[in-house]
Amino acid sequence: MKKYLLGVLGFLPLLSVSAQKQPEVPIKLPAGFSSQIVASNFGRVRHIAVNTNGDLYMKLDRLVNGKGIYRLRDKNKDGIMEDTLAFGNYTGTGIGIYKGYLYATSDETVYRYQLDTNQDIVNPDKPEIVVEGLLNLRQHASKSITFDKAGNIYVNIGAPSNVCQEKDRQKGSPGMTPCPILETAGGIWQFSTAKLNQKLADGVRYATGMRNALGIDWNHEVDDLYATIHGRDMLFQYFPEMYDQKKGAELPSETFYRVKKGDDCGWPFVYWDHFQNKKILSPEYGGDGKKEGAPNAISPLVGFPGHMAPNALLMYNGNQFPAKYKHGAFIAFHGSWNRTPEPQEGFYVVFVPMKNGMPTGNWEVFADGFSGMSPVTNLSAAKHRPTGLAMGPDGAIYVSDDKVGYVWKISYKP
């Protein structure tokens, strides 16, 4: 039975929804852009999706009132999402809408819910299982998803490891060759949306060598998969003779890739160094900070400063924003925790201008100020941490926060 919770403030005291309330911190945007809060205080909101009718779906990493998915709806089109549906008794990250279904993930399973002609969930208490039994060893366990035009769903399975050492995160422990983790994780798997109750063996390992590709999206301009990947940790802590604290804060790069079937991005054997513009052999595999490795691994389109945590990717194909944004990439950086003694970095949404599937200029910060402070010297004091991105039917984009559970709508008006 559907459980519609009308008037969120009256029925769910922990939650609030408003399009009029001003943000706790001012979001800095380019000229002509404005933001409004459309949801607040939902806790750890991870990825989000917006339906063709404007419904906002939020996947939660912690249950709120026993539910892990919240749908917000503006019934009377007055700009306030006053109608709330809560369902799903599992936590997780991934969520998306594809061909009449809402897809959502736990850390082990991909579920889906049928939508009727009114865009309502047909049976919120009984989702279908698309894929189950995916690896979940807690580290890098979240399952991001995206879809192509041909009926396939792509699922990130992060590696439960820093750099595939014999003893994970132990100084002096060598890297394993070959890396056994790559058989079941550390890549993106392709499954069919036409088949239910699939296992890992039913899918195709579409791409490998990815420590954790938390941001994935399909670029419909060129019909290819794109991904952002979290780089490894502990270069300075493990190898101070090769990396000082500043290099340990800046390296390895966080990376943005165009991914084709069969591609290898090089983890754990190499990392990307945006200063040298090279794939550098990991010290656990004999590297010295300069030696290159993995010649068959592909190179990223962009290398960002280290440890900023690119948690979501949106290839923009809307028409509301100015022409420079068409087919470009928005990336939500969750913010770092391990750049000490350098200031923590990230906590913003960046934009990469693109055409024909390739960058046409340097990346730039698009939306900033989420943390409420500059620089961020105390991670726990940051107000918000961008985590999810979605585009609405009008071409506006939405940004979620998994610190306290806000969602902003960013619009453009000349």
The other form holds:
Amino acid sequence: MKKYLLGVLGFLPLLSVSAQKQPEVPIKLPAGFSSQIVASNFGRVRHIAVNTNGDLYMKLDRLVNGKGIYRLRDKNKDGIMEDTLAFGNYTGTGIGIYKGYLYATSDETVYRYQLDTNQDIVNPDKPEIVVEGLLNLRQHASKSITFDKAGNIYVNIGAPSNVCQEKDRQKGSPGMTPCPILETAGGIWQFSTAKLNQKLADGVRYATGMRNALGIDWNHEVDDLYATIHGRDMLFQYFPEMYDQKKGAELPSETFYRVKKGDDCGWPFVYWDHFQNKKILSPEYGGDGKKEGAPNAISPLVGFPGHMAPNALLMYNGNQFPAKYKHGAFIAFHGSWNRTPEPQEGFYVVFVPMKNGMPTGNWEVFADGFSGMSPVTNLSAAKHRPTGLAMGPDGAIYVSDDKVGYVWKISYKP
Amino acid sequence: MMKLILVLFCSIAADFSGSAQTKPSGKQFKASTSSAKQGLSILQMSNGKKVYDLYCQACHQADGNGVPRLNPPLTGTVYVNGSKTRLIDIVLNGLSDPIEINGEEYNNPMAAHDFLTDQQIADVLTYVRNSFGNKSGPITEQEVKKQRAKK
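Previous: the form predicted on its own; requested now: the form predicted together with the partner chain:
And the full complex, kicking off with our chain again.
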């Protein structure tokens, strides 16, 4: 750790300047789009947010020089964010800007920092606590956040479990019915931003049956919550008699949902199968790969190939990109591990065209090449892993990487 | 598979042939001279790889590097190359306590693998302790048996 910190220290002054000099992985984009590295080597950069003045905020899941939030600012307006402000002594994933405050999360707490009229943090060392004491049993503990128009914050509380077995991740251990985890996790909770020092009981379980909804965002076109969920692991390893190696790599689907208050997405009892387009009963609950289950659970808008890990969702409402992107969804896929020994998949940003809150066509890979190789046979060799998404005031989008801590800005010029 | 066994054979054969000062050249299994002296057998290594591929590879990955934040690496860590009894216990009992390796934390629990036979556990741990750059010698069926009896 000491060595690492020293390394970072030495590198910090060069952070944005050095980016152009090193050989970088080429990011493949549709015609008319270009990418620019705006931050590099910040380590484990999770979610990101961009303020109305262009400031980039990064939430780090490993402290750099003792700090967990970094703000980059282009003070002299030359297109390079040369000014760095670091604060927050906690690790975590979630970050967002809402009505004059910067919100950031550790794995237990939602903090916020007031912004003044110059968009400076009023007191970087003394954040207010919005919600505290959220469940953190380490697995799926990242707390993603988003906001609606009515003053509420939504917090993903991932299930600390693979599929709610009596013994987590133990082959042959039966699934629990009901699943007690769902009382305090495995869903998205809604809290008011008008109250401080809230506990879980002060919030509302807005939606449930979600293993880990790491990507959440508000769709302002239709005023609804949208989420991307990480599906369960180990179908092939636990049930080789039902799933062969290839099926276990492709299933279950990673999912993209429109979420209304009270919705249940079916975890742990069912998973989505994008080949059959059905909610399939999990084998831990009596399933055989064909039997359907959870009739009251909602179905996703899109089912993606398995294990790609949709870590961030951005509902695009900017004006810079061509018309087809307006109100569509960008999804950052972190890249898989549970496809081994099949090649890994993901490591890219996907676009889902949408109108009136519903997909209007097939999903497509929008930004690719982050892993720096194809195929990715060993996860450890992947150069970057997309983790966060944000939109700037000019309608450009930003993609973060938690492998070594890069952020790319993607712009469109006809 | 055939190719892997061949690589293994060559690499260990080189060690057995008494080239005490030369470094083993095989990339797959870097069995050291000292471990060969301790009785690292080709059969145990290849049986160990079979167990690894079935039960370990999904989380710890084909190259033993694990998954950042989730599943710990098996390379260059005292958990693998240190105490044999602790390592055997991890396989028998699983591990859900927080674990930190080289300053990184790993958050996914590991299931108990006590359903494996003593021989299978000895084989897979011998494989892991002598692959991915590790050179820590074998673990015997007897050592696993003794540890299981303590449970």
